[in-house]
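There is one chain below, alone, in structure tokens, taken in the form predicted on its own.
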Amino acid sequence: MIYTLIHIAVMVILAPLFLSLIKAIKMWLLFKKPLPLLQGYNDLAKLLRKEVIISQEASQITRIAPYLVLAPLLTALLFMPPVTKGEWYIGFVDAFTLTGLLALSTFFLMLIGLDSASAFGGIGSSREAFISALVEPGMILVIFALSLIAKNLGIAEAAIHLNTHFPTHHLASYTFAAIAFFILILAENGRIPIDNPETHLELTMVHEAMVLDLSGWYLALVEAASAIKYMIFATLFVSFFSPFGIGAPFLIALAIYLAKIAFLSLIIALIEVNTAKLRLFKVPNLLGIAIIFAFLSLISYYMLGA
């Protein structure tokens, strides 16, 4: 159970710095000053010294919906596959109750850009529910695959077993599941093509937009929220599609796991420093794609058993 605390409390406290160390090797590969990995602490630190500011036309809702977006994530924590067998975890949980949690902490995000009246954040919320209605049901058949692949439907549970047999009967399927969920990967967490986490440009936000009212305490518990999100994305990842380092002593293998995420960070970073935003009409396209590679899993693991 010590093992299972400590991996939480590691995964809630390194969440920031993956999101720099992203920002960082963008910065870094365009020849600009290299921002701090501890620049996501410091972000959180002046928000949380900042005054809150709420709008005359915001209800309730506002002032409760910033920790609805959190809660979730953190329940969702709970349900993370464990970095080494000795490891206490939750065996029982499927990608129903998974994007659920998810899509729990997506729908009050949502109503925090409607609760504020403005139109930005009325903009960034109807993009928002169009991006995650095409990201969920890609994510429920990714994970569904990757279960039927390791022949138990709960996702800690299927970690483990990819890990003890990993699937070489089935690389196709397996394939196919891991270039879907990376595409989800950077749609549930705006990052290029899908959002510009860091753009300023009010018509092309996404989910800036929706916490575009929002300061002090609520933004920085939204915007720790967004860093947990991530790592939460990243943990289902490496440990279905690199599945190595479990059967090392605790330490050691939380040293692989936090590397195989920095490595993660890095091959996102790669991207987004190559590739240009898509237009927001193009997003269905490309989460199409994710849809049907995931897909094309569970139809090659069926009918071809590849």
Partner chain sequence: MFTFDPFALLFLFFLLLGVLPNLFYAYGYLDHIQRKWHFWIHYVAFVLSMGGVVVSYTPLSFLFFWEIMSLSSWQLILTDPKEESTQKAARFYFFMTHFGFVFLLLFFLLVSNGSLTLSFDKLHAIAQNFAYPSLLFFLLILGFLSKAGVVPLHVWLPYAHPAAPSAVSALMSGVMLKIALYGFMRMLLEVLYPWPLEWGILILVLGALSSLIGVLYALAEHDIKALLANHSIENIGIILLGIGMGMIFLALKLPMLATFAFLAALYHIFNHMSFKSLLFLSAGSVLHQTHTKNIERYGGLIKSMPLTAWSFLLAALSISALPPTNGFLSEWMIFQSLLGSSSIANMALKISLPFAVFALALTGGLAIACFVKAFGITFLGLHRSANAKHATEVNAFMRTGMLLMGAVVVGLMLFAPWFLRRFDAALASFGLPSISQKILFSWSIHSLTHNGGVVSPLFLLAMLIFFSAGLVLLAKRLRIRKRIFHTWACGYRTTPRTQYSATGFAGPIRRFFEWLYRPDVHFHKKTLAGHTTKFSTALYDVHIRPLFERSLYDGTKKLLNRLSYFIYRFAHFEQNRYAAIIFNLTLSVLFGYRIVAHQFSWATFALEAIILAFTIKILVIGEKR
Given for the second form:
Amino acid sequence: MIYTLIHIAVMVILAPLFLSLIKAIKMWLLFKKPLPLLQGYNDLAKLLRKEVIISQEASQITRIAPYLVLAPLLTALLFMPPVTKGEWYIGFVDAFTLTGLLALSTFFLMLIGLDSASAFGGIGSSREAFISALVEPGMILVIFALSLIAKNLGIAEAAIHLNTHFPTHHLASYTFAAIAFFILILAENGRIPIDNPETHLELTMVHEAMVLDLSGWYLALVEAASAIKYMIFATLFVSFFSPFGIGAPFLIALAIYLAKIAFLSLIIALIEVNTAKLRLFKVPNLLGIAIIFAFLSLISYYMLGA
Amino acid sequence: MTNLFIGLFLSTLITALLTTRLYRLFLWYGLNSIFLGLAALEQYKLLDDKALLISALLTLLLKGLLLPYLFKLFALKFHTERNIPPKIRLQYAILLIPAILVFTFYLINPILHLPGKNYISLSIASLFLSLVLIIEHKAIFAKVIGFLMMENALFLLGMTATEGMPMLIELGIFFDLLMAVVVINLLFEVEHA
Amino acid sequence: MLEYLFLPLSLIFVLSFFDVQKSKKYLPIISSLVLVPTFMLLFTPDRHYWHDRLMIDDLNKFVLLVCAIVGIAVTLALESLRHHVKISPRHYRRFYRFFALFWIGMILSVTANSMGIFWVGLELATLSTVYMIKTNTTPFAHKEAWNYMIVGTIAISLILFGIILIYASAKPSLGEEAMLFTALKSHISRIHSAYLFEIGFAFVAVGSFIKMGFFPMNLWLANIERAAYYPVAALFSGLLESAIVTGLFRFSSLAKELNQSHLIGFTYIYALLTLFVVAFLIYRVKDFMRLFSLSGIEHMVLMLIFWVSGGYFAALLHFAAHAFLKPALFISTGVLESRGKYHIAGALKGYKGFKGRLFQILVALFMLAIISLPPSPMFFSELFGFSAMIDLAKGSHHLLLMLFGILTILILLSIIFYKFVDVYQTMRYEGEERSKRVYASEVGALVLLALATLALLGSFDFIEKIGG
Amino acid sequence: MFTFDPFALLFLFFLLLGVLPNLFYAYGYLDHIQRKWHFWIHYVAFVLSMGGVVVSYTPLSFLFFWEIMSLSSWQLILTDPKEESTQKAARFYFFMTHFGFVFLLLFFLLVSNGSLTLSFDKLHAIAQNFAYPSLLFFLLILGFLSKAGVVPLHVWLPYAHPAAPSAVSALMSGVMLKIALYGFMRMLLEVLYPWPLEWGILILVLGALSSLIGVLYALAEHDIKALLANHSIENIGIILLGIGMGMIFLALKLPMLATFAFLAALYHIFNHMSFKSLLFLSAGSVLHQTHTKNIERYGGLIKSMPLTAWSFLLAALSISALPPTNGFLSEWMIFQSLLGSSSIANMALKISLPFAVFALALTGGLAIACFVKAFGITFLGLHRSANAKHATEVNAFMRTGMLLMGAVVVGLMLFAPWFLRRFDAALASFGLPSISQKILFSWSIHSLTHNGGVVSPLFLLAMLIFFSAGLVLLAKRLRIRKRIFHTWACGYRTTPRTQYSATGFAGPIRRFFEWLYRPDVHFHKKTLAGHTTKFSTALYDVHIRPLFERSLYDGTKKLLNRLSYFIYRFAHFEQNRYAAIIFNLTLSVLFGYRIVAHQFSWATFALEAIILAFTIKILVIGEKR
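Counterpart to the form predicted on its own, namely the form predicted in complex with its partner chain:
After this comes the whole thing, all chains and molecules, with the earlier chain placed first.
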């Protein structure tokens, strides 16, 4: 129990670190001076100090929604696979609940975009609605496939099971699921080629456009939420697709876990550096690939021997 | 003898079909009714049925003489056009009339072995022929004559197929016939009023 | 008791030779006197009159009662005919005279046990309607009167032809008795030549179908009802058709005993054809009169197939419901069309006062009742009728074919349903609101018919007994 | 005649939940209705007839109340019949319900052997002996599911439901559609069981199709009530997914899983009633105040109508299946029963089930998008028209109605286990095994498979409240200062016209599904001096007609028109040719009798045809002049 709580705390606390890490790697690869890894914390700290300015046009929603953007994600953290085996964890929560919680967060985020009557918030919400509508089926299908491979619908249970029974018979469907899930990580977290988190051109952005009218504490909440969201996805990815090392003692296991996430961040940074952002209406093509791979994963699981 | 009269009955009907003059049509109708009456008299002699005698006489008097006369009077009174060319081409009519006769025999074929059943086919044939009479004329008088011919066909059927209908029914039919004439008269009158 | 039925009618006939304008207040009262013997007949056991040529059985009693109510309603409505159309006193008197004759013929043919008497009554009724149509003095009416004269008499002649053939087929074994429905029914197995009988039945059926305006004569009836004054149409649908349908019921139950599959095949094919054409004609209809007369044809078809399928209760209920509803609608067309023939839009708008409101509500209800929405008796009759048809289909060798036929009928009925809903909405909610006058006599007639329809709902047991 | 078995009682309870808040609301709504008596009479008749349908236990009474239900709802649509579109919708609706009734009637006639007063429990034996059970099933589908608005029989629904007064729309969408499903389930479970696997698959496919198409068309809709009506199609599809899974499991002899799926379907039936009613009620309040259904003319209403807005938000969360609302719970259950497919042996079925999962998931995603749009455009931002500016909160009765319905929504969420036990008991009366012991532990719902998931609405709710409260406390602790001022908005001034419109919001999705929508786009702009990119005014207008309307409905209508025209022409013979027609008629009838009654041969039949053709040509048609 205590280890699980520590794990959750680590996830919350280290969340901004990994986003900064990606950014730093990217800058380093582009021969820029990389930003310090603690930049994310600095940003948050600055935001907390600042005064909140609420748009004149905004309603109660702006005051409430940021909490509801973050709270579902924090709740979702409770259901993450544990870093070590034999530890107490919440194992019964399945893909549908998890995606539901993520969607709840996105729902309020989109409302924020519409609340301040600015055209850019609308753009952001509209695009986010479009992308997340297409992400949701892919997400559910992937996790469904994984839970079939792991023979358990619970996310945490499945991760544990994958560690003990590595699916050597279903490697094809396992790989397909990995590819699909990876694309979904990019899409859900607003990474290139779906969205550019560092863009300064309003017309091309998705996530940033929605929060354009937020400031101070509220912005901090939303930023923290996006960091935690990345953490959730990264945790899911590493515990599903590299289910190694959780047999180790807690501290070693935690270290392995963090290393895996850092490695994942490195890959994402590499991809971001090497690809251009897709036009909005090309995005479905990428998501379509994810969905098809998810389907393939399911079907090959069935076909190649259940 | 009955055969002969019925044959003549049919031939007057066919002739009426080809007539182009109104008064001639009345004449054929009268003759048609008279042959029918005569056939009925023959039947009466054969069956000795009083009812048949009465209807035969009524037919002779009423349909054979009175009605053609009345119609002529009407036609004079209302200045009716006397030239009534049939609408169906002669070429078609020549085919149609025998075809109808063949058809009725074909229709009755399953029961032709029963006595007197060929009369049924003949009367169905005359029913169809009088329908043709109605079809081929536009003039109201010709249509009415067609209708009356049909009545004759009915009588022929009743007389030959059933060896005489019940008296009461026969009288009812005659009553209705008269009624029809009254109505026809009224219709004409209103039209000319 | 039967004799008394003719008494009020003869009285109307005699009165019509005197000044009707003065006596017309009494006419409805006189005609409602018919109810007295009708009701008394209702409680007398089955009886035969005049050497079995006339008879009173359950079916007759029922039909007589229905006809009496419709007749009274029409006499009531006739009172205000002058307000809606121009009519000279002389023509008015003649109208009444022929109306009385018509009714007498009707009663004769309904109560007939002898096929001959049935025919005589029918012919009497038919010929007297010719003049009733002619009361309207337009050239169109004149032409249609002649058409009715010719076609009606041809149809009637075909019926007689059939009757003679049936008589001929049965006479060798039954003698003079062969003219009587009852005798035929009880000795049907003794008929030698079933083929002759069937040919005869075909003639009777064709004649009756023409008279009822089945395919391909559907336009004819609609034209005539269009040409005549609206009470004539009401009489047509309420009385004349009733008489023919009753006769057809009797003939078809004979034919059914003889060879059921032929009868079913024949009527079903015919009914499908007719419904097919009628449904599409209704779909394109543009005035009330044609709408109602075409739907009258539709209901006749339904009654007939219900009857031949063995749904006697359904057929009778449908018959009675139709006999009440359709004349009511026809009577109301006098008011509905007071702005001109083709003004469906807004026809049911602009009624003021108690009479007007009542009229509006009643007509709206009648419109909905005629498309068999509950709780109209037609809803139940159609339900039970179709259940009889399904029952028949299940017992037959051509289950799928029959089911397909029934489904087709139902779908065609829903096309008609659509049109009626369309017309209902158009007359109620579209068009401009213009005031229209409604007269007490019409509303009275409608109320009477509405009450009669309601009474039907309570008399299922009674009707069931007749069918059984 | 009538029954009060647990299943019927359950739906009576359902009716009570749906109608009671609605009554308050309808009373408050009354000042908007001119024909008050007309409204009340039909309203009461409508409610009573729905109750009648539920408790009916013979085909006769069932059909009777069913038609009364259609009749009264038709009249309710016509409560305010001034607009042309309302009349059209009413006509269309009434025809479609009658069309469904036809098949229903045929179904009942077939399974009752023609005796309509037989009670339902006797029908099973007859249905079993019927030679073509699939025919019965098709009739059932056409009869009930056309009323429930399942694709492709759904086209009337987005027209009809919005045309009624809002209280009635809520009843029709929330309650009446479920009455149709009640009939469907009762007939399936009581009369038609057991069924082959394929029936279940068919229902599953229909459900998947309806849910996707419903939500896609909802997204493209600008009329708020039509949007909600389209969502009804979607949710009926979701319910059908549950029913279809239940049918599949029963056909595969997995009764426990079947019960679970049926439970999910029933639960979603209840949930959809609650949140759809609430949505219609709050949309009705908006409509009541702004006098327009066009979503583009709302905006900023959360400030003037807070209660309405919050109840809309509650219902929107629930219909979007966001945890921990009741809508989420029932969709979760349906999802779980879809995942139960891993215990199915049939390979083809197994492979096709992921598609249903996909449909359900995509539907969920699109529903979220749609309700962000509906809520955001309606209640957030600035007023987009004068109508919206003058809106105020509705009167107390309407507020009470919305609050009560909101209480139903929350109740369904909080007391989910209690409701599920009732559903379980109701299903047990059809001989399905009771599984409430297996899936319900204290306040959580377990999936039936041993390695399945668990969901606990209370836990999720508690966690969400815990975290939000913690964050709020943190904010208090940090003493966050707030100021209300202009925000940057990229340097533009925010006016009502700079806001995103609903059309724009749905733009990306509409563009992505353009091949499906095939929209009529009208783009008028006045260009300046021949420049294509410079213009003074521009009007962009998109109209999307329901799927299949063009092909199935307009096509049918065109066919009918053409057919009727030909028949009209054909029937209008020249009038003096009546005698000729009679001649041919008699000829053909006699000929027919001769052939059929005496000796049948195709040769004579052909001969007859030739002769008839000749006589018709000569006598009826005549020669061309």
